[in-house]
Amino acid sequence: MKTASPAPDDLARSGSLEELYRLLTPMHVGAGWNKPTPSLWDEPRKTFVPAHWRYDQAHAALDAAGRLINTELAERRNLILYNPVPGNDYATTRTLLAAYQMILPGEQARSHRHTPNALRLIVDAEPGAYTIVDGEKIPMDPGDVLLTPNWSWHGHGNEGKAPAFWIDFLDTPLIHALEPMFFEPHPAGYEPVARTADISPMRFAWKDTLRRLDESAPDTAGPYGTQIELGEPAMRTIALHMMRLAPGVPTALHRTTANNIYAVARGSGTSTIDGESFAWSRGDVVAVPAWRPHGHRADDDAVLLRVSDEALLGPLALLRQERF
């Protein structure tokens, strides 16, 4: 039953703060001076936690899923990497989502489009694995990063002889918070191929990434090691960087208001996040929520993809960084 809203005269005659609070309640109004918790705080809260997911476990789970569910029953055969905090079963960090995905030989994943921006890092694939973005068929080779921007049609296929595995990244949690979520399946089910292209603005090829890292001035002890950006930025809400870490050289300990997800394209090592250590290897994913001090140390010549919301925070004057 709806509670009657108080009359202005009753509010004006309130004889105590307790009575005023009682009258404000049915109006859905709160006294700002009486908030149980403040709405402003001196630095970002530690809501999401550092987390690590292993590729060998995900690979095994997806192998099982390949026997148990096909692309006719599932829009995508993927595993969502959700941050292990109470009440959360989806977001990897506050604004970003990561997921492992696999497609079997001979399969096609239906085409669709959505307002979240998306991209993928290919971990294991043989020739014949591909994605289609707005009619363009693009190969997916290990180490490649492929984009499917906001509202672009996209689907995947595998004409090779082995399953293809990759890591998806999306800004879906951000879109959930802002509300403009739209999704549409392709009217044909599978988008027709208009053209085939090895070189595309939607593809950052692994060989090009390694060449650019080789040509870059080394910064082994910087916060991100030797780093290059993919795109300027690659997407309006998502920044992409490839990092090369020198063996045995720790990167500078730092923190940033950006949410970061690191995916290991090559090598092994350890990330220390807010005092906690996470040992990683190829294909693993490590989530570093905003304002958590962190650094990395590689065991060998490691390359990591860094996915962040810097592209969103920078233009809004919300990006801050500190070194220790």
Second form
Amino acid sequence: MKTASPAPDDLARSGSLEELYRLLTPMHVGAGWNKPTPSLWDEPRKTFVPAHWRYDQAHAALDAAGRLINTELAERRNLILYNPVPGNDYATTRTLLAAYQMILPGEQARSHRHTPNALRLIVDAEPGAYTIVDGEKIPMDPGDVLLTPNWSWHGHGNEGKAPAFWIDFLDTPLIHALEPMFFEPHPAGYEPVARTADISPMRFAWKDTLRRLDESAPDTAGPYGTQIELGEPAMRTIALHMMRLAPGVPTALHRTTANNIYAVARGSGTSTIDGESFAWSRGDVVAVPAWRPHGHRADDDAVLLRVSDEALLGPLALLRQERF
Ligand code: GTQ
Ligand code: FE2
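For comparison with the form predicted on its own, produce the structure of the form predicted in complex with 2,5-dihydroxybenzoic acid.
So here's everything in the complex, that chain up top.
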């Protein structure tokens, strides 16, 4: 039986706190001072955990998926890197998702658009692999970063001789939390190519990244090695940085309210996150949730793509960083 909503007079005459709480319950009102768990706390909590995914395993799993499912059935042949925290089967960190994706020679992945911002880091591809963004056909070469911002049409194809592998990053967990999700398949299925472009605001080519890193002053004392930004920022919710690490030189241990996902564009090394060590190599993904002290040490001349929600937190005055 539903408890009746109390009359104002009965509320006003409450003789004890217990009675007041009992009367408030059917109104869906809680006494702020009597809350069992606080709603404010002194610093970010450790909800998501540091985690690492290996490209050799993802590559093998996608090879199998390539035999078992095609892009007719699976609009995207992708593997979701979900943070291994109880109850989660999707987000990599609170706001960001990372996924491996593969497309076979001769295949096309249908075009669609959605409000989540997305980008990809190409890991392995031969000439002929491409993305089509709003009608523009853009090549996918290893080390390239390609953007598909909020509501831009995008699909992928592979006219090359080998399967193409890349890592997707999306702000879908953020959009899930905020609710403004919209998704639409392209009316044509496969979007027609209006033009082909090697140079596009949607593409950060690997050779340009290497040239910019070469031209940048090394920072051996900071947390990021030699760092350049892709875009300013690349998208409204996602900032992208390329970090070049000098072999054997550890970066400064730091923590930030930003959620960071590192993807290994080149080389190998080890990240220490909240006291845990993760040894990575090319194509691997490492998730560093907010406020986890972390640093990196490369074995060789390594380059990391750093994908973060700094672009979102900064303008909202929510970005704080600390070095140790
Ligand atoms: O390639 O459009 O991994 O829409 C997840 C959602 C990739 C994509 C993902 C997507 C895509
Ligand atoms: Fe998409």
